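Single chain ahead, by itself, as structure tokens, in the form predicted on its own.
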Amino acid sequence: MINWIFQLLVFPGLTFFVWIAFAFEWLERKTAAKIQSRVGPLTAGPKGFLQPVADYFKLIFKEEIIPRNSDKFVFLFGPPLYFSVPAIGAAFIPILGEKGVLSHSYDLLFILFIMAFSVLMASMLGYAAGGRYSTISIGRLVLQYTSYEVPLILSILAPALLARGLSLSKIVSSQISHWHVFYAPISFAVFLIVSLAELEKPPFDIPSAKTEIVAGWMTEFSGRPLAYIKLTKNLNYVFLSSLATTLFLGGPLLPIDVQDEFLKTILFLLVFLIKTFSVGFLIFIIKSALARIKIEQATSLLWVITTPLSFLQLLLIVLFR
């Protein structure tokens, strides 16, 4: 029991994913700076590696300003609940083998549920803030979510069909010899596109367009609640990248057999990190290279292009697999 709690909260669970989230933020900021001919984080830690950690604790100790017209209970206690969504989802991701810390025969359905719940929590936080920018942002967020939800489900359904199961462990074990990305490249591309929409990153940063609505639904937040929200967004980066690794890139597995258990664990961890950071880096490149599009362009792209492509991929899998 103690060992299971340690795995859930420390390694390879919550604490491990939080540190990867800080590393993701540093890599994102460095990648964007390189593309835009800037320096990026430089001061805290070697090459500014600890700057995300310093920024987080700076927010933790800042004053919390509560808007007069806000729902104070949701405003203060909603961000920790919002943080729990990717934190729980990360526990299902296989890191040191075919199974995660939490595992179930239908855990893929739970993953879809918590991704939808994440958008619900963001909407509740935006409305609880009571600001005009937050209200505009939530309207855009809900419209964008209803546009990418269908292609998201269809892109995740492709590896489930290939593995003939709704369990992440079964999906991972079915990729020992061949990754699903080779059989479902369209679904992999669609998953990356909808991940940008889920993360509210360019070109789908419409709900948080800084030049239009300040910081979107996060505008009214400060101090500790804002720290929770920003950490949650970074953790979502890691969660979606690791989910792509699990569904399409074989998770931590390699087509080799290692007898020594300790060596096998280290190998699984290194393979998982390399694949996850590779997917994350690909998302950073796409996000840094593209400009924001209009909400009607986003809905048109997600409904008219990605949804038919996802259906086409499923049809190809049914016909030829």
Contents of the next structure:
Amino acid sequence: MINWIFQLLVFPGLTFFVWIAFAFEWLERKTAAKIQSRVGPLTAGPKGFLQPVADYFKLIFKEEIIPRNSDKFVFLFGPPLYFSVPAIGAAFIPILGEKGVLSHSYDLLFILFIMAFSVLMASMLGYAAGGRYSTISIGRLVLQYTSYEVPLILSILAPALLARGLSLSKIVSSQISHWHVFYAPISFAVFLIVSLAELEKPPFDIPSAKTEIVAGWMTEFSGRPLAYIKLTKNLNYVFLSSLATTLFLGGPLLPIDVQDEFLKTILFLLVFLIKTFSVGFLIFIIKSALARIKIEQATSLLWVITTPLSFLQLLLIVLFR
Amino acid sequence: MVVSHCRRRQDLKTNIKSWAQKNSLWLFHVNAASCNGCDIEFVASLTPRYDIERLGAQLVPSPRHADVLVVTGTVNPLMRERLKRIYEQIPEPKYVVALGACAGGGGVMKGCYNVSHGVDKVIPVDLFIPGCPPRPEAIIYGLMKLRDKISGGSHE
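Having seen the form predicted on its own, please provide the structure of the form predicted together with its partner chain.
Below is the whole assembly, all chains and molecules, this chain first.
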């Protein structure tokens, strides 16, 4: 029991994922800086590696302003709840073996539910803040969500169809010799596009468009609630890249058989981290290279191009399997 | 014994606080009736050649996320109330930087009827960066001074 709680909260659960989230933010800012031929964070820690830590500590020590026309309860207690959504999702990801900490036989459906719940939490927070910009942003967020949910589910279905199972452990164990990305490349591409939409990053940063609607639904938040929201956004990054690793890139599994238990754990962790950071890096490069599109362009891109493509991939899998 | 232990813990907390604050200064920029000269130099200090993100400074879109309010321009009566409002929307601890000669004391508009002769007549200012417009090097020097002020304040 104590072992299970340790796994859930410390390693490979919550604390581990929070530290990867910090590393992801540092990598994101450094990648964006390199693409714009800047240097990026440099002074906080070695090579600016402690920059995210400094940001979060500063936000924790700052004042919290509660707007007069906001829903105070949701405004203060919503952000930790929002943070818990990807934190629970991360516990399903298999890292040190074929099974995650909370793994069960239909956990892929639960992960879809978690991704929908994350958008619901964001819209709840935006409406609780009660500002005009938040309201506009939530309208855009929900519109974007309705257009990317169908390709998301269809692209996740492809590896489930290849593995003939709805559990992550089954999907991972079916990829021991060949990764699903070679059999479902279109679904992998669609999954990457949809993750950009889910993370509200360019070219889909329409709900938090800086030059149009201030900071989107985060406009009214300050201090600790803002720290929670920023951390959740980074955790979502990690969650989606590790999900792409699990579904398409074979998770932590190795093709060779290692006898030593300790060495096996270390190797699994290393393989998982390399794959997750590679997917994250790919998302950062796409994100930094593209500009924002309009909401109707995003909707038509997601409905007209990605949805038929993911259908086509499913059809190909069913026909040629 | 107990007192010194408590004080050490207090010191550690203030040290972490000032380290975090000086390494993560999020800027919010207000153009209070400026001619855009200072604004362009301010934006130039964010671009590749100068890149103040090295120091952890970032341009944020909302005043509620900000730590530093960067004001440019002669604050005219129209902007005075808005500037006060934006200042009050920034959560504590907050710092105000008056960028350029106009924000410092009127500049070329000194003596005109509808200017404030400096941001410090409207809101409290922590740092003046002179120049018409100030070069990005001057802006970086000013940011370093602000960092010194933050870490110096913790040792008192």
